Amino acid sequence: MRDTHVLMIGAGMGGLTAALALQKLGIKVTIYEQAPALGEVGAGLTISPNATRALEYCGLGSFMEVNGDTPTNGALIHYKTGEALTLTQSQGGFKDRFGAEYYQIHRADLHDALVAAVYAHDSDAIVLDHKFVSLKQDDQSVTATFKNGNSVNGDILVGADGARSSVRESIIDKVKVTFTGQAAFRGAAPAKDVEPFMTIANSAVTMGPGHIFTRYYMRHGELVNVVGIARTDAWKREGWSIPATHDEFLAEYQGWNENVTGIIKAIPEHTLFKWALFDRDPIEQWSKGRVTLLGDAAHPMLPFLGMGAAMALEDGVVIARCIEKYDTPVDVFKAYEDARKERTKGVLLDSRIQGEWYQNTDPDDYAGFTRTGEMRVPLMGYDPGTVEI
């Protein structure tokens, strides 16, 4: 379907990279996107090899070159003592593993650069302040109508719309959404005034009962990106952009060590937000006549792994490759399906084991990484560029 119009629903890490993805590929694309300006959050990602093999494919492995981070060695960390229970990645050598680096950036960053990218292609390619509200389809064509009165025509519908995508309850049944008892915290802390706390590895995990703090540098050693996961119900809203407190936050790590909360107390209070972990199963239809739903809005996943962003960018060159080689939106839909349905459903279940394990384990019994056995989907090594479709 060369000669086809996708119109493609968010402009997210996911969309971006579909889009990106078709252009190389010569087909057009225009992206819809809700918010009236282009930003990210100030939060940090990780971008495992699976996920830099994606960028590659899309131009896009030099600029990680030059501005992702590399940890170069990692470590679990007891809460209370803050020693190391075991130390990772400690020779780095991701890509002499997996064919790919593994990297660390500030999520705005990359964002940015995916826009340029896709602006570089085509200069109207993506329109700002249109929220999704309904589609029509037939045989021919689908029309996506907007808040603000517009409606458009395209060929194929990609909704990449995330986790409470309004484009999956256009075209299948709503899906169940359980809270998990768990609520996290995100903030950016500047380097330097979290040196004294970063006393091992560049790249850490701490441990503790019902709950895990993560912290990893970015910006080249600028910034520090910090999450801390809890068990709690003290709140229930989803939003990724609610402000939070430093009161807030180390109530959660009361008695955990000073390097712990050392860090929460540099984190500027702007840059503190907070928000409660849902769970949603996997579902079983991304896909119906001329629509399809991309990332968190085919697989919305828990953050355990660190591979909701991964599974977006890989999502994004399959369904462009699958468009590339197939003549009718029934066998694009059912390759795309078919090549990435089985991979996101077992990486979002073991995401949820990682969660469990991270806090279910004892650090005074730690063990080492025993979990529930291996690792239902191997993670690193696939490459979405040329896995079979």
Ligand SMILES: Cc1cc2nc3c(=O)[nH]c(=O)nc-3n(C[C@H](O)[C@H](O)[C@H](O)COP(=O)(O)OP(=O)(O)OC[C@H]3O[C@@H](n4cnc5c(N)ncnc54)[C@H](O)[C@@H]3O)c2cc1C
Second form
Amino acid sequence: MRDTHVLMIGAGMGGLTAALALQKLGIKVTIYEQAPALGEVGAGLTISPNATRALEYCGLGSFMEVNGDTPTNGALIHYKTGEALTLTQSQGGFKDRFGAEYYQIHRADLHDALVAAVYAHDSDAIVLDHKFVSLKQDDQSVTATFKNGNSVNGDILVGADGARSSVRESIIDKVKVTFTGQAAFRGAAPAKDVEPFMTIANSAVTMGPGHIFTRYYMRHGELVNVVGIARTDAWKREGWSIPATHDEFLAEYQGWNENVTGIIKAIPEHTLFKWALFDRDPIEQWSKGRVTLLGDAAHPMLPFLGMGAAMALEDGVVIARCIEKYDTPVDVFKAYEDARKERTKGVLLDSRIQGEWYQNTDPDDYAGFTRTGEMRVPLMGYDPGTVEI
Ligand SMILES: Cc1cc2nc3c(=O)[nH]c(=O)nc-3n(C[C@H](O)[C@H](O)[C@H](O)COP(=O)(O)OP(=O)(O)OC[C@H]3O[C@@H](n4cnc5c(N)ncnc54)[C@H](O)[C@@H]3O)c2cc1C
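Could the form predicted together with the ligand be given as well, to go with the form predicted alone?
What follows is the entire complex, opening with the chain shown before.
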């Protein structure tokens, strides 16, 4: 469907990557984003080699080389003693093992780069302040309607509108959502303020009963990204931007060593946010007629493998290749789902397993554990630019 016009709903990492891949293949795409201005939250993102390959396909390989941080060593740390349970020197070597690099990057930096690249192809490609509300379709086309009353018509519509996707709700029944009994905190601290507490490894996860605490560098060592995930039912709101306080964060980490509590206290409070973790089963139907889903809209997953955005980037490249290769929406979506469904389902289920493993009750169980970089589903070697479609 090379001469098609694709309507993309959502300018997150997934929608932007898909748009860029389509533009690269010479296919017209317009993204409709609900926000009045483009941007991302002030947090970090890990880009594993499989996601790096998606960005390389879109022409952002050298951007990542210049702007991403690659950790040189990593550790699992005991919550009480502050001592290493495992220490991996020279954690790098991803390029040798998987053919592409592993990066840690500020979300806003990558988002800005994707936006600039999409605009460089087509300065009208992103339409802001357009919240999708409904769609109609027939044999010829699909029409999306927005909250502001505007409507647009295209050949294919892709819902890249995140975990609580409205596009999904317009093509399939509401998906059941389950509270996991866990909540997360995030923040970003100037490295100079937290470095005294980073005595072991530049990328680390501290393990405690029912809780983990992760920290890693971004912006070439200028900032430290911090995420704590705690078993608690103190609040149950989903969303990324609910303000949190030092006291709330510290209350969950009482009895932890001072390298953890010191970092929490040093995070500027205006960068502290919290959200409850909700889980959804794999979604069996992604497409209907001229409409399909990608990224969190198709496979919202728990954050324990740090693979949600990676899967959205992979989807973006694969859907673009399928649109280029096949002539009808039926054939495009069949090829897309065949290539993507089993993999994303496996990663979603593996993220649950990783969560159980992380939230184990006895940190000593992790002593001597060495990460291999692979789960049941081979993650890092996947190449969305060449995978069979
Ligand atoms: C704690 C945590 C840490 C994470 N860490 C990592 C990590 O290190 N690595 C990784 O790969 N993944 C990570 N993830 C997951 C990752 O952030 C998500 O999977 C990823 O952002 C999904 O991208 P997306 O484009 O599908 O959706 P989103 O990023 O949610 O983007 C959706 C876009 O659609 C827009 N939108 C929504 N509704 C509408 C509407 N009705 N009309 C128009 N526009 C709409 C939104 O405004 C937004 O711009 C993490 C997640 C969490 C919670």
